[in-house]
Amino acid sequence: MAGVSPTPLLKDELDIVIPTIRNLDFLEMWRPFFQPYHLIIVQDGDPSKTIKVPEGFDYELYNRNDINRILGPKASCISFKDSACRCFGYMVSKKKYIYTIDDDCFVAKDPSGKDINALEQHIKNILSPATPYFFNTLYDPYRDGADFVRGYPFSLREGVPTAVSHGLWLNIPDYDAPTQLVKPRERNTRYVDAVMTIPKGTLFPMCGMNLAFNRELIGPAMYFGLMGDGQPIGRYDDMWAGWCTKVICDHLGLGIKTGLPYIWHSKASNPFVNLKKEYKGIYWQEEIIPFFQAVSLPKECTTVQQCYTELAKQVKAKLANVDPYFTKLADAMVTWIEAWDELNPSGEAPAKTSNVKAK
């Protein structure tokens, strides 16, 4: 019927989850595409600091006291003072899908001018299969206007289930404190119009400020570790959890998928600020890296928390000789995991958990 607006795709199976440390006047940028949507909304920082969400949207907001509130001693695996703190907010979800995104980012536009929609994007890309075991050079194959090539094996076409997808970023890149340094004009200009998935056994750096997954499917594994206040590292956080999530992907059969969409990153964070909170993280990924490299998960671990608790005793046996840290983080994945368990009961009603919501 004209004049109807179409539903949103997966608008009540959705939450759009939110780090900050300041008031959401960006989310005006976005009212088009997220106000269908429940916002997750995990401040960081001073809980006593109020924090100004514009009208007409539904959402939650967390601050510290309210993780501890929930998570009681289990808290301590939540990140203080630094963005990882995001994953409590894909804990205390009761939905199938999450999208997070950092609020220094915009709405980007494609060649043509056109404002990107970038959820409606990692939509389509979550609810398409991914091709981790045969790569395609058209790309997703699945896309309109794409299929597969000649020579892909017909028994490998219906794919498998997308557990992620990551999307990427106009104007400042996601560069290291090194490369911010020596490359601190540098903007990224080129919009590459592709979707691909990421082979099995392949890594890759996961960037949290423009994500999706399937809660269901991978959810446990999306711990962004320790970081921040009282930590020896920061900005690895995502990084973490997305090595931790591309092993247990590929042992359970599901797929990643990076590209499209693009969002406008706005601002380059101090470099010499992050150089301090990397340094120790750039030396340590050359021994890290190797480690998930050479993981293997035994057969006997058939869901993502078995996965994951499993890997938190391979980091503890195999990286705490390179800094007493991977100890801690090994107890906190294991936390993690408990507290996930505790809110997100299987084969029961979730307890209701939220605090502060406005319409």
Given for the second form:
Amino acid sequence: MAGVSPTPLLKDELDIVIPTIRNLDFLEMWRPFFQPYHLIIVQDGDPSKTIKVPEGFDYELYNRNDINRILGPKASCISFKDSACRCFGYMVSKKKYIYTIDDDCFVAKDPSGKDINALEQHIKNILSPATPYFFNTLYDPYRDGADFVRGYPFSLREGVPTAVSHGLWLNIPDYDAPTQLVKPRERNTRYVDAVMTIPKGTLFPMCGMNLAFNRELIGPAMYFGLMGDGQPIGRYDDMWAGWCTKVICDHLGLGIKTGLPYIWHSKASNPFVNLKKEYKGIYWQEEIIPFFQAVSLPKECTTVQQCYTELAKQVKAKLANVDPYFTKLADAMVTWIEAWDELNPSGEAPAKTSNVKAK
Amino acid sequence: MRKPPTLLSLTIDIALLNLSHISDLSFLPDHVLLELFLRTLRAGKLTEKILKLFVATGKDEILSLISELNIQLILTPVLPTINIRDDEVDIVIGALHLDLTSFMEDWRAVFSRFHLIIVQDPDLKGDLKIPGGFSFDVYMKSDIESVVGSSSSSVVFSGYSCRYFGYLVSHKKYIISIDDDCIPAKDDKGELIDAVAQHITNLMTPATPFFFNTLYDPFRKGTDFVRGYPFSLRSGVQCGLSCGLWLNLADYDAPTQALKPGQRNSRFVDAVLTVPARAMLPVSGINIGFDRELVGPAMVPAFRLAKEGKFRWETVEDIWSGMCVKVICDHLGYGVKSGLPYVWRNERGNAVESLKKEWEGVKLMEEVVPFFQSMRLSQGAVTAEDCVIEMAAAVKERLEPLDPVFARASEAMVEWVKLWKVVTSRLSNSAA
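Alternate state requested, the form predicted together with the partner chain (shown: the form predicted alone):
Whole complex next, starting from this chain.
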């Protein structure tokens, strides 16, 4: 059997964005996998505190003062006292790909006991096409040992570019507060050896703990919203970004994959604190989901920024009556795009790329 | 001169004869126990009960001998945690081979609880060989003709489509169907998979087609809905169809398998998931379960290739009926699941030969898939039968001009609904 070509490292094309408020000790465990890469640390909370980065990593660090200095008045769109601030890292990065991970996520082991190189799997996912138009029952057909099943039309086998790779978590699962309260001891021990494309037209809850994306294809859509200090809601930053991103990907013909890789999530946050943060979100999502399910973007929107700006308009128009927060959020979405374009000038390439590495 | 038998060997002879009446062996000295064990093995008398007797003595030599010889207790099938009355399930087998002995023996532990409907491919001449110990009904060409009429109906029950006759005449709620060249597979822990129990579990737990759960089936033990999943969608909907998978020979089409002749599926993916609403999928008939009450009429034996053959590479009848079911489930608010259980699919046939025979099915998918993806049913279609009739009309209008196979499919779908109504009312009248 022909040898499988090794996964490219992409070390000069990928930035790792990490939001933190405490310390970065967890990087020691990731060292063998992360050391070749450039890190962007976004320090949340008190800017006078010094965050110690372990020796040997190449990084740039931004605290609140830096964010304010760089964005000026537009800094208002970046959350404070919430890991949502990480999206600032996406904005200032100059690389093609982003991997973001939480500081309580560690290297997991696969069923054979081997350490999982999460970054390598994300790269594999992102460099191979996605298949959002027809569900393949053997999951990602581009993986070794898999393929398209009988009945899968050949015209759909080229796939579309993968914009996002959504990884999962062993140990502490990403449950909401009510579920955490009911099942405080439940741990995710099931290793599901699959990557799959989320079909077009289907929404999903995107978790920012273990996430990679093609910044050139979808970066501007990865705005993590207004959360934390001074905001009525928390723990919906990644959800919001996920719904916006999925709708835009569906519109632009891009794919989103979910499944492998797993990381080991070690910290269960306090469910009562979480409940306070999520409380409004739990009610609001009943309105938000139908909104996103019904969103239709006009044909004329051919870039991510255009799509996102249009989305912001619709949020303002249709969700404002749910709560005035959404008006603020819609405005912040516009500010975000303006800031993005300022920091990333020169005509953005159209979202559709043609150089997809087909199987 | 022959040596006379020792007292010890005579004792062991007697013990062996009466082994089934002995309830405790722990008083025996080690060397006697060992000799008894070896003689029991040689005499072929090591049953589960007797093995447990030996194990209960706790003697190291015996235990290490057992593990060295790799003697294992017969695996009892994993019983479903959901209470299913056995009389709610029919297992329908389409017999494309005459000798079903090894197939049935391999599945005995799983199938023997249930009633089986075995339908013999009308093109298959001869008598089926079926081992004893099962509760089953066999249907042959003559039975099919007496129900359908021997004058050519547009519904053809031959080849892999013969099993649909079984779906027609069953009056159970759940139907599980497995190809006759598949045997039970082992999971990632090396345990035999009870495919029937898993299908039933899939069908009896809710499906979640309106929002994707990233931890897959939230109703499985050890998992749940993730953060961000709307609460109003957490009760789920009824599951109409459960699509299983295959280890070893996966269900690839002929071009794919011919291109990669050595490719076998060895990846056990421990997940069941609901295929989201409006997402279409290729349903493989090799290993499925469905709720006959919900979607029975939608499982249409309608799409017959001109040169359809007796290998899965030479048919797409299941792809067609599967997409009918998916469209109808989406419309009526039921769910379709995919993933576990796995079956082990034996080697059969030659992909290159099948490929030489026919590209037809592969080519036709280019038209078939977009048709189903864009199919919308009217508000007035509230039963599976209504939906099938509407779909048949759409097939006739939009696909018929492209290939005669579609005209036949449309007629067959209408005919099938008629048959379904006749047979089901006949059954319920006789039951009354």
